[in-house]
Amino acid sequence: MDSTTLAEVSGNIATVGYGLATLGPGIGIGILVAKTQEATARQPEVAGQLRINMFIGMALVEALGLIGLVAGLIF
């Protein structure tokens, strides 16, 4: 095998490892925008106090989608 075959091998992994990086991310916002509006019609009264803690964990999730970029950018 030559160096480039490799090379093109190893870029494909790390694409494949942000790819199912972006997952878990997604997944999670998605249940936590779910959960969100399932308790803002219930009670509708704490609806603000729901969208700062819903945008806090948000920020969250989100950190680690970009530890999955920079992971893959570096290794």
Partner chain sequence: MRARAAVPLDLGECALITAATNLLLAAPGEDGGFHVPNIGEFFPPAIAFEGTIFEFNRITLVRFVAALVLCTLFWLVARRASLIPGRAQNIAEMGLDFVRVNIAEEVLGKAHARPFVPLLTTLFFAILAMNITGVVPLLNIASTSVVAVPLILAVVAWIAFVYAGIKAHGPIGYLRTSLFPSGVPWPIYIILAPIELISTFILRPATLTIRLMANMLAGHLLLVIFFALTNYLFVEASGAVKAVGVVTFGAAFAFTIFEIFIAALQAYIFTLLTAVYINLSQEAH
Contents of the next structure:
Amino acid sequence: MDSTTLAEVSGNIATVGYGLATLGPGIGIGILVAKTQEATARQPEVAGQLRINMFIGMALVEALGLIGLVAGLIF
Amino acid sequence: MRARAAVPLDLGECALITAATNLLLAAPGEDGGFHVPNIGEFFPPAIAFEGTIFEFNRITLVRFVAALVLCTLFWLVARRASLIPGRAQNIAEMGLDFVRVNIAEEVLGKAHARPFVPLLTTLFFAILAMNITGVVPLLNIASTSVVAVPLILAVVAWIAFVYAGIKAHGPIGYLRTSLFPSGVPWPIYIILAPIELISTFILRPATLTIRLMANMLAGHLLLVIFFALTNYLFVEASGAVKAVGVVTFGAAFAFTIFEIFIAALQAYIFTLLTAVYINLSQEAH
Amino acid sequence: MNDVMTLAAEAGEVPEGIWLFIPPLYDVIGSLAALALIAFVFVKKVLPTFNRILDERTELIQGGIARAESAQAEAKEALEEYKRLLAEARAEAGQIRENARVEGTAIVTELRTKATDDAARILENAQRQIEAERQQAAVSLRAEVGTLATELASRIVGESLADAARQSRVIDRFLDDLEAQTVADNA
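Given the form predicted alone, corresponding form predicted in complex with the partner chain:
First the chain shown before, then all remaining chains and molecules of the complex.
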């Protein structure tokens, strides 16, 4: 059976995939930094430790976004 | 006899001068069209020794220039280091103290920081020097934007935190504390251990690499796009469209400042995460 | 390794897929060289120099503080010494004054005693002299009594033969005179 093409989109779906992959980490890092700001405003003397925890969390969250980028480029 | 700088340049003026020079040096595209930069930017043709393992291209050259400039600057400052610091020594000491106090001692604690300070200092300044060449007018490419340098740095960081963990717990003990964290009922270990394995030993160096590389890559592409666009609009576009060139030049200027900031930030994050991973390996879960 | 070089590292050719993330060998060697240079300069030259300067500076400041503290301790010790000597001197002065007072009292007492003794002695001498003179007077009186008696006797003898009564009257009168004279002498 001959299928009729109604519409066609061309381009690289990897970029769309990466675009979707940035949603989660974007929100995640936003929440992370916001909470750190809030906590630092409440108790400035532990700001150093809070900042370090923020970077640890950011490393884990950003990993997913980076895997999205790499996966798009590799496959 | 030290010459006093007449007026010190602040970041904005530096970025403006850099942007203007970059603009003047921006290569015009092919005739009649706008040359959109793509990934090919990062794989330039070889300059010499093509085909052998000593082949180097523009990016490798820039990398050597950055390393040489960094080493020369610090060598000169260290050679005439005195008890009461002059200006140059003050700046160098500020940089070194930043790494030692704000990164090493804050994360690892004053007692354990000492053995890792040389590693962290080297990482920070190497990444900073190599990142900043992305905005320097004649060099215009950050040598951390191709995967070689970030990969090697990430492997170094990986060796560092695995070594720290093995030294603290012994090899079997280190594997046990990192793959089987305490406080979890044992059936969950079946899923948790592979996840921890991938997360700790594979993802950490991989994300370090890709984070650094992708940031520098994206930054460079943005800068190239804006400068090329401004050049094209000023030189080859017609009439009223030239005015848009001002907007793109403004954007290029803003992104130059942003790129300087990102260069420093990425160096800081890389070094900080290395210190954090070392710390996490050393402490018992 | 050949694959890496031929596939991905040809002049200006853009690698695809996974080769994007695998560096060509020349790149690895190049970056190893650059990073080794940076690491060498930092670890061997720059960091030891700055660490040495930091240590020297710390020691200078610490040494300065230590020296200031020891100078202060010395000053305090000298102050204590000075106070002690002052207290001693004061005690000594008090004691000397005390001694002087005691001696003064002793001298006064001694003088008084001596004066009393002298007075007593003079008194005694005077009394002895008076006694001696009394004795002498008594002795001379006795001698005079002899003479008087002899005179009386001669008178009596001159007159006695006349009258016995008149004799006794003369004797009585003479004795009364003598008694009266003795009483008058004694009074």
